[in-house]
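Only one chain comes next, encoded as structure tokens, the form predicted on its own.
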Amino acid sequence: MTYCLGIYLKEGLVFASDSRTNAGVDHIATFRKMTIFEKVGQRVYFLLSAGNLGTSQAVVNHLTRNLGDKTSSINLYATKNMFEAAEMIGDVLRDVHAKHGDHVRAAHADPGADFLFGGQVKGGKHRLFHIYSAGNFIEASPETPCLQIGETKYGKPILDRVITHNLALENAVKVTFLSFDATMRSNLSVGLPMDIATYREGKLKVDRHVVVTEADQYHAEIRRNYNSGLIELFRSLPTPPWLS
């Protein structure tokens, strides 16, 4: 299992993804799960995942090898527009279920896999999308600004009370890693290193991409404060009038 995140605000997105595939006593794997396309001064794009790794995989091959063949109907860079490339994704997922999804249902696994898929093209807005294992979408708006996949439910909360589409992009990121520590905390499954990057409006490049690891002290740093200020809001909170 892992955990992916995207955040669409007025000022840019905000994207994060683990890189943990499997967990248990003796096995953990590790595997990054976001790849970004970029063409700067044209185009960006940003491609997170969750789910079958091998079907996840496949797709970002298929994506990555055609890259400028402009012989190729399978060219990111030849869309015109965030819509058309999030269709040619969900094509890419469907050809990859056809060809392999009945085999690996009949090995007893799940062919599924999940995208959340975002940036911009020159000449038109920044959206963000969440690609479904069936190939169809749906985009981020301003009143729902966070899209998730994979273990979803414990960095939820944080997220509901806090992020607004004018939230600032700092501020979102900030979130990010407490909806990430959440989620670690409380699912094995999840773990660093994590993938976080930013893009800021109108830029068509990428702001920002950081590999947090163990040894990030930034990581460290709000995990602790953090805790640390749940456990002294959690004491000062009043007794219920009738147990005292």
The other form holds:
There are 2 protein chains.
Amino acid sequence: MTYCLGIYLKEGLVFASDSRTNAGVDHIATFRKMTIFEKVGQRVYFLLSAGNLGTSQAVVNHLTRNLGDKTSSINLYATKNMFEAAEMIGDVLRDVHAKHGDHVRAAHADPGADFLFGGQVKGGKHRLFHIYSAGNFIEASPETPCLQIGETKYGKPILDRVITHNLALENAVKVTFLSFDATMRSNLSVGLPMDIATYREGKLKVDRHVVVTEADQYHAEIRRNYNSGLIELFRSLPTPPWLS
Amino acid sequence: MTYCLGIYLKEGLVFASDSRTNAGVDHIATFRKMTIFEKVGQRVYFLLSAGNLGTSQAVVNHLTRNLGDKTSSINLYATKNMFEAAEMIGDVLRDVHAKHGDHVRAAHADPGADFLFGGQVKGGKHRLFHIYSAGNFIEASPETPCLQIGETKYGKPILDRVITHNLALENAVKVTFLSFDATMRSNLSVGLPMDIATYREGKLKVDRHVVVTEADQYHAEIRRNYNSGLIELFRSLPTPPWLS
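Pass me the form predicted in complex with another copy of the chain as well; I've looked at the form predicted on its own already.
After this comes the whole thing, all chains and molecules, with the earlier chain placed first.
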């Protein structure tokens, strides 16, 4: 299972993905689910995937091998804006489904894969999309700043409480840790390492890209402090009057 | 959508269910999803349902109309213990599926319904089961004290953090409010009123049964205090060192 999160802020973008791939009970493998395409000063793309690993890796490979090839129709660096780039990814995804979909379904597996795609192209705004397995997509907005794919529900309540479009990027990263912590506690098939990347609006280069492993001190600390703080908060709340 | 929760404690049992039924976009109706069967001093059963409302209401009706009828093979008051009672409910559920299942599927709907079933029969222990739509079931244990059906994921992280088999019943009720709050914030199709019932081990009668509506002061207070406490806790946590 996978959990990927994208947050659309006034200040920029935050992306996070776990890297656990679950293929059956006794085989849990680790794969990167975040791909970053960067041409400093020109454009930056962040692409995160959840779902069938064959499908998502095929899409990433098609996009990567043609990058910068001016003769190719699927050169992500040739698109005029984020919308065109999202459309191109949707088209590649449809091509992959056309080639492999029926064969995967014949093997009783689901070829579906979803993507989060965000970034900025020079001259345009920073944007964030959820590209569905069908190849169509929706865009994050100030009213709906968080997009999630994969195992989304466990980590949603804390986002709903805290995230707004105007939140400072640092704080959005903090919530990201908490949202992943909730997910990893409730679903063992989502696990570390976790990729976190941040982008600051207008910079046209990656701000930070960090791989959080079990050895990460900040992760251990926020996880511990949040849990003990929550339990303390819980204790401080009154019990129902009809029980006392 | 529905969310139902059952908690198996050393001290007893806690049950909670919302009462929102979602049949299409513009029609959200309210139905009770908790049925209590009580024969004071002899036995108490709590039955909660999620899934197809036709199926779950049919099961409850079959169980209710034969209650105490010594000539009927599906008299819940004639079972020797909780296990036999759970088996009887599974059998009734299979009968309902046999009669209606194909017709419901032909109308492109899912006839599936899951149940939480718990209580105590004189001479036995208090027990809690999840009866699957297939009619088979699993039992809660000290290691796995929480069973959930319906929209289960949003409300699970707080349970995972706080609930243990040895938790005081009052505190388990408090967590129940928080678990439902998280669910109702993240999924509008789960909503008040909420039924909460408690059972104290060995008492062979209902401890408390409360219907929590929008007017409930405790609900409003714990919801508000938990949210502001969480946001305060969130603010108190440090941001990642690599961002500052």
